[in-house]
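The data below hold one chain only, encoded as structure tokens and taken in the form predicted on its own.
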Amino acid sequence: MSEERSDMSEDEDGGGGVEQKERWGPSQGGGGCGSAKSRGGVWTDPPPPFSDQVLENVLENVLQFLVCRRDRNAASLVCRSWCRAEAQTRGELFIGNCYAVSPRRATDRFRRVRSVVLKGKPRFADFSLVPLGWGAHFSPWASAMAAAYPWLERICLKRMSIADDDLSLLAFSFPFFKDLTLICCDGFGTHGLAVIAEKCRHLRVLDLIEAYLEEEEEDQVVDWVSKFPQTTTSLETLGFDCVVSTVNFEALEALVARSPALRQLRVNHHVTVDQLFRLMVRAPQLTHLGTGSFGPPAALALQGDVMEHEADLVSAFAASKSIISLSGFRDVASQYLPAIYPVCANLTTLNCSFAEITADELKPVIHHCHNLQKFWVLDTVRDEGLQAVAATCKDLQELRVFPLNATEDSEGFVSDVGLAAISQGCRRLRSILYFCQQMTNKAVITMSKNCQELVVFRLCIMGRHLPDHLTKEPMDEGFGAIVMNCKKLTRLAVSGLLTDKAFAYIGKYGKSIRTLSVAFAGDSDVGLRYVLEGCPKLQKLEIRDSPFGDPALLSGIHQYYNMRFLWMNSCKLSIRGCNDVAQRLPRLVVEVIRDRPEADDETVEKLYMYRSLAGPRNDAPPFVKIL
């Protein structure tokens, strides 16, 4: 919460004050250093005082040159004139709850914005444990921006739910508009996007990154691609592939051509990979590149006949000198693998994360990325797979291993020897994601002694309360040193069989955790007392399935105020135990939210804290109680 308290603090009187003026005028006594004496004894008028608006100015100037978010919060905490200062020369506004402020009070303090970041559900809406209709519109801050901010040019919305009239009215209010990017949104449809095409004119970015558009029929669903303007466009990135409509593709290949300076293009599972044949023949420029579908075309397959395709891929890629960032690869035919080759060698980031493919399928690609930085890939490369970029990556600083069914009794393909093996050979690892059923303290153990410049790890055992599964003994240790040995670390998720003694080891060494996920993990309430006694930058909690009750709760009522927020699900809470937390502090929002309306009364389902600025929202759906 300290963030949001920076990012929101305000200059409560509007500036200038009495105290201010007293403080550079001219002295009232004799001798004083605001005034002056002449040769012959009188007493003339001192020269005039340094004018607080000149000091401003030079504030101002320098100010522009503080470009660190968190440098900017703690700048205007400094005083008054500070704060007014920094609000004057913010371009970039960040707020990571919509909820903590309100959009007017943010439009009146930030006056000068060209750039807004805005996110809103908590991160568990991943994993649908956010139900429908829970709240984060878009429509009040479309309004706020709209009438406060008409050169705004950038837009980054995060887990927000957007209208197509929302859309609609960026679109028309803001002529100088250029980046629109949304993560993880729901509610706008192809309409929407249309509108956007044809109305912003100087459009550089449109990034859709899994977002959720909603259910059209055939005849409702526009033709947003031709929309683009027909001259030559500024496009610089076009990211689609989350949308599940097919798309004009005479329009796109089209538009591709047309945008000399497009470095960034994803598509969707429709274009097939004669048709990237096409794009990528279009806009040899780029550098990132996602795949549509990277199989044979049905009736290809049907004719047996691929060869010619896979000859004009392999030279597409040939002729692509610039591509370092390759992803896609949905419904990935393992004859078009080998036409990739050619790009492997300046690839720092490749994501298969949506191609099931085997070990045996992945070592000859994997062979070729020597210089990779950043890997994403499903669990269906086996442990072998794993070894496999262990041996060849030696810069990679980000890898992603997602399951194939993210079920808690599924089979599960990588272990502690695959998790082993990255440690071993991937020793400038800085974040790690990992999802598996079997692992051990020895593995992880090892992680933390050769990756000691972590900075994110996230372990996902996804069976309930699993322990070492060679030992049997809890997950202690390994988590243990993992906080104990990467004094980096920032985020931390743990899961498997915990005792309080590894929330232990987390309050002791986890000094500068600020993001911490607890899953089907914990003892008791001291677990968790631990925690939020011992990790002072804790910034955002998440737990769910565990054991950890009002006590727990309770314990954390002096750090509750520094946080961004406090998500719980299927835990131990009652009704009474979070009235308590609202009554003593009445800052902070306790949202209680049900999924069931015949749920017990006295029983908390989930639980969301966070501390705002503006108070219990008004949007409030009935099946979320503010206490």
Second form
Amino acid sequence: MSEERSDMSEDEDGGGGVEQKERWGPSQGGGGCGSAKSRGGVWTDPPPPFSDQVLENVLENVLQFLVCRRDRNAASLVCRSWCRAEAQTRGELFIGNCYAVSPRRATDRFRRVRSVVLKGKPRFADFSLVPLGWGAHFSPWASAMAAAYPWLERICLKRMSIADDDLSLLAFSFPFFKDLTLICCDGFGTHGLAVIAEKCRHLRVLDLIEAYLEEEEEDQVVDWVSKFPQTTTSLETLGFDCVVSTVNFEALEALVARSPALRQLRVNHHVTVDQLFRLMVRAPQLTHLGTGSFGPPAALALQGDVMEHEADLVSAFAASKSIISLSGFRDVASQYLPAIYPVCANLTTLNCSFAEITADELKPVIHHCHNLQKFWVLDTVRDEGLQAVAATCKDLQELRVFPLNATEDSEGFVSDVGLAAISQGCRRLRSILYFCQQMTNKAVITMSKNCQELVVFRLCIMGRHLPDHLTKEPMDEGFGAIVMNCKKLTRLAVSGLLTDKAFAYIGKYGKSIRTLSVAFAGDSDVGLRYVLEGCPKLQKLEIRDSPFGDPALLSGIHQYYNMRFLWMNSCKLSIRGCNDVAQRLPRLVVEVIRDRPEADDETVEKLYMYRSLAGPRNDAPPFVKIL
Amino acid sequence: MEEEFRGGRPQLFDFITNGRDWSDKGGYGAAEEKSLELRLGLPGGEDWSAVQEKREHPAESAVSPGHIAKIPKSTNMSASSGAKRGCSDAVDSKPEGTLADKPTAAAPVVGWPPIRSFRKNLAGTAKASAESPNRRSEAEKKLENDRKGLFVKINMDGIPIGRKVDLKAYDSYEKLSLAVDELFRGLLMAAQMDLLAATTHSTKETHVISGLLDRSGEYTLVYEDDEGDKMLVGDVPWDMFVSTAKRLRVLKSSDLCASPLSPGEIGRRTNDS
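Got the form predicted on its own; could you also share the form predicted together with its partner chain?
So here's everything in the complex, that chain up top.
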């Protein structure tokens, strides 16, 4: 698991906030750097006189040191000269919404970019709320970049639709290409991977995180691992745990053997433990390892062989002095877990969220993990398991507890008890994602007081509208305490029974909140108004199944240009309200997504709106109506 | 994440007369006006009188928006994975109940709980005992989350994008036929509207895709079995069909040969014949 990238959340790296954009104002053109800018973003200024040129050169040399994009955005607004200089020195281009700006405009302004980060679909697409074919195609960006950035080294995409042809274009257009990271992307297959492997001779990172490869028939699957150059490679990271098809293991082993720089390797579940052992032997310098299957290979059920594998595995881990991150653990057999003891003390990241292990199986492992900072686990470990975590992992910064049964009426193995225990033991906690069925305000309040470093608080009470299970009250007080006490909070996801009061709290205290996720909450328009009027830093707001209608939507008019997007589905919006917003904010793209063509024209089932310099996109499918 | 199709339309219970707004409840009146005023007082202040009232009158509050428990299951099978009707359309059919009541098992909702699909199949993985080897699950397939689902591709003439159906979700040919109609009706209409010059705004009628099984309709449902032969759907017992069908197709009935090559087997009308 590539920790910095697996979430690519902007909250944890502190680099979030305003991404590259022009200055906004309702019914103004994008002012940006100087009015000389033409519509297409092409510079029409005459070149500056000589002395100014010297100044700009000096400026460029200084501005090179600015890394954080927020700082760069600020610098670019000082004056035209600074804007130009900044544009010449920006090395990493971050586009938080691929439709907010046209590829041409971006590449025209920033000429010397080496690294591009591009995000596409709204997050609710992960939960099947965005119909297939909605958009976020990488192709136009690939073409624009191929033309503009021959020295491009790095591309990181999140929730984009990428075709194999796009990958081919990358491979052929960028001779210095080093780093391809794809998070939650879809549309490509092994053929695209093969071209990358074959043509990108300087490739250092090929990291596929939760990507959905196209389904391929068996005879269509390409043996992409074999396509890497036969000489020593410069590979540092290879992650393909989400690839569904098998890979050629011999080729993989040979690849690992000739990649002395390899530090991060995450294999898919087809790789068995004996194969894992062989890989670890080839790469004792690994720092991040994602295991495949972690149980006895089906073919070797003989007792003797099983013992041998266990012993091999233990020795392999004992020899891997550098491992600080472990993930994978698909199909785990608990008797293999002890093999990882030798590395536990060094672990800063442990992701066993695919392993159904009990508290008793977890305890001996976690007991060794004093240095753990990031821990992802399944709720099968129960509150008891979490108590063990709290007892040992004093440096824990990020915890994610996923449900084994992700259904509303599932039993739920963790509760307020586990949350309270974590808050007692892990005072440095910064980020938590917690799925449960039972929660109390008290436990949440306790966490708000104990964990003052919280930046991300995402609590998902799976049953809809569930109150505090002891007092039967709404969960307003708990979430209220979180926004009140956790001054560094930038990301919040709420759940459970919530009235407008919870939103009043958020509006009053959530002054740093940038991302808010709401589901099945609130009583009336007032709730949403509180948030839109109270949270000045709000960037991303996603709401589902909450009774917010047109008046609430209109109350945010002053805010929408400051935000990256607003998503609302199954609320109480009508086409009139959305039209109203669209008319008053010409630089806002208002998309109404209709699942059923014959549905009532008045109600708006799904609304996705975002500021954009590019205007309505021309690749919208028939079920998207842009107002 | 495919929704199960049960056939028929969702039942919509509209307990809110004449589409009045949520907060417009008889007993609230002035309190409602107050609550719309934007004041951020903390609990205990008069701002919260509305909320307090709700708490003291649980019977009333059970029909207020904050306590919507059940929404009738949406059974549309359009291009998305289903859109649930907004919560304005349905109210818990039992008006009593305090805030304490946990809603009884509600119809599943798209995308809730918010877990990405590749994580969803974990419970289906058989956790092995110490001795026996683990069974590997196919948990990573996108949009195929039914643990024992049998998804087959289905394409329709004239529609470039295919779909998938879970044969195990149905127990009869009629239900499958209805599902196919639901799946493609919207896409077919969209495809046909592309052909029109977009001058006709009024045509919103949807043409039901019917007669799939008896060759009476414009389209006919056929399938490809495990031997690669193309067969008409409907000849063999349902269970046998489910176990042998590998792909489905919805063909224009006019494209089928007048006389089949062999019973059940289908040929295509060629240009010569």
